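First comes one chain, alone, set out as structure tokens in the form predicted alone.
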Amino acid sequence: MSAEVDPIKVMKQQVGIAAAQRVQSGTVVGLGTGSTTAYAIQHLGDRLKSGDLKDIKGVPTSFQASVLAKQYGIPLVTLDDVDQIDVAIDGADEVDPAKNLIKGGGAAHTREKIVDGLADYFIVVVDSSKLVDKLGSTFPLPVEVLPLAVAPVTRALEKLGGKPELRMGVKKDGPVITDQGNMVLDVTFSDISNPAELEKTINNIPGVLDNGLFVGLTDLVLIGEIKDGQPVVREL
């Protein structure tokens, strides 16, 4: 093993950090998915067990992000048992120069979304690669759907002026299921011109559970960078 250090890594870390530093005692929190949010979730437990923060409990947004928020001593509850979300940490495959995003690279958008919206402060943390002129530009806009619904929502994306594409899974024949046990369609524009519109016409197609845009939630953009090899943070 050599000893050299990730830049990539050490900037998603420091990225992490600084979200999970904005957590303050008493709090309920978000907890998203994915790479950068997993620091961000190592983080809240490190604080956690050196007494720097008190009481907070975690909504997970995935799986995964159950699964590590056990591992690092966070308390779990569910939507169920809280009133509101004081703060909501979550990574993006791309965002606009409006703060919106399209997520769901990890296919766990919908409940992200419910989580995340629900949120009083919502807090995305990315690397400089996320950040786009206009949504749709390097990533395909997910969309989850009923198993029964694919072929009628695929023939109702592509009158949309949309190319989706079935996800399959990676290690596994067959196609991606979520934890809600539905599929997912990758749909690619030539033009997101108007993600609030797209957003909820998508959403109207009968079989679709949500789709990955994100329009008007997010509070605070944390974006990592390496400037002359060194990882610095930044704000949108």
The other form holds:
Amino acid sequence: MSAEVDPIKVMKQQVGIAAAQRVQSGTVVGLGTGSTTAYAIQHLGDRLKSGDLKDIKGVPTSFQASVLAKQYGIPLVTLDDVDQIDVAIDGADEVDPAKNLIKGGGAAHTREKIVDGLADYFIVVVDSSKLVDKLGSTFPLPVEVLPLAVAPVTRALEKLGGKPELRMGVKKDGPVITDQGNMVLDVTFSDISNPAELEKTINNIPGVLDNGLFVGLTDLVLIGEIKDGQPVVREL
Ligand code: 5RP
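Here we have the form predicted alone; I need the corresponding form predicted together with ribulose-5-phosphate (5RP).
Now the complete complex, all chains and molecules, led by this one.
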């Protein structure tokens, strides 16, 4: 690989394409959010255009996914329009050996969990930098909160041993506002030893919409890596 090529970008692209290759004609596809899934959405569009893939419908997990799907010619439907989702493709911020995830780097985890969780088959697409032995070791846990409840939820998360920080906008003064009009607390925990329990405990705090722990939802993790200078995709 030449020096100018960004290896992370190449890994994301290859893994996104590999996931989109697995989608079959006539299916309903959950469209995830983030830079890796963007490559999958683009490749789904390419396959539709070439005639290799026919008659798919996309269920977007965010404004970003919906914009990309329209750009690449993927017909969109809502959860009111379909009985089931055949396959969902989405990225992650951390993946542990049990295929549990932290998501929400793009503040879309609430909608992502609804769509990814409804899919018969959920494919996670990551580059190898996202693999961790334990969740929470590299990435704080995103928690979507109703704006009026930010102060009490912050205190409740501190009582659980977390260090919450309100996510602030980039090129926008003030906090990040989610697609649903809420705010995000990024919570650092020194140890997430029981992700399933922590997911439920946090979601039980009044004012919390959902948190970025995805436990027991993943069917397949596709990992993009560079081996001997070449991008390869492997399964976890
Ligand atoms: C958005 C997400 C993304 O899927 C996650 O942040 C990974 O993004 P990327 O593929 O850009 O690294 O959870 O809420």
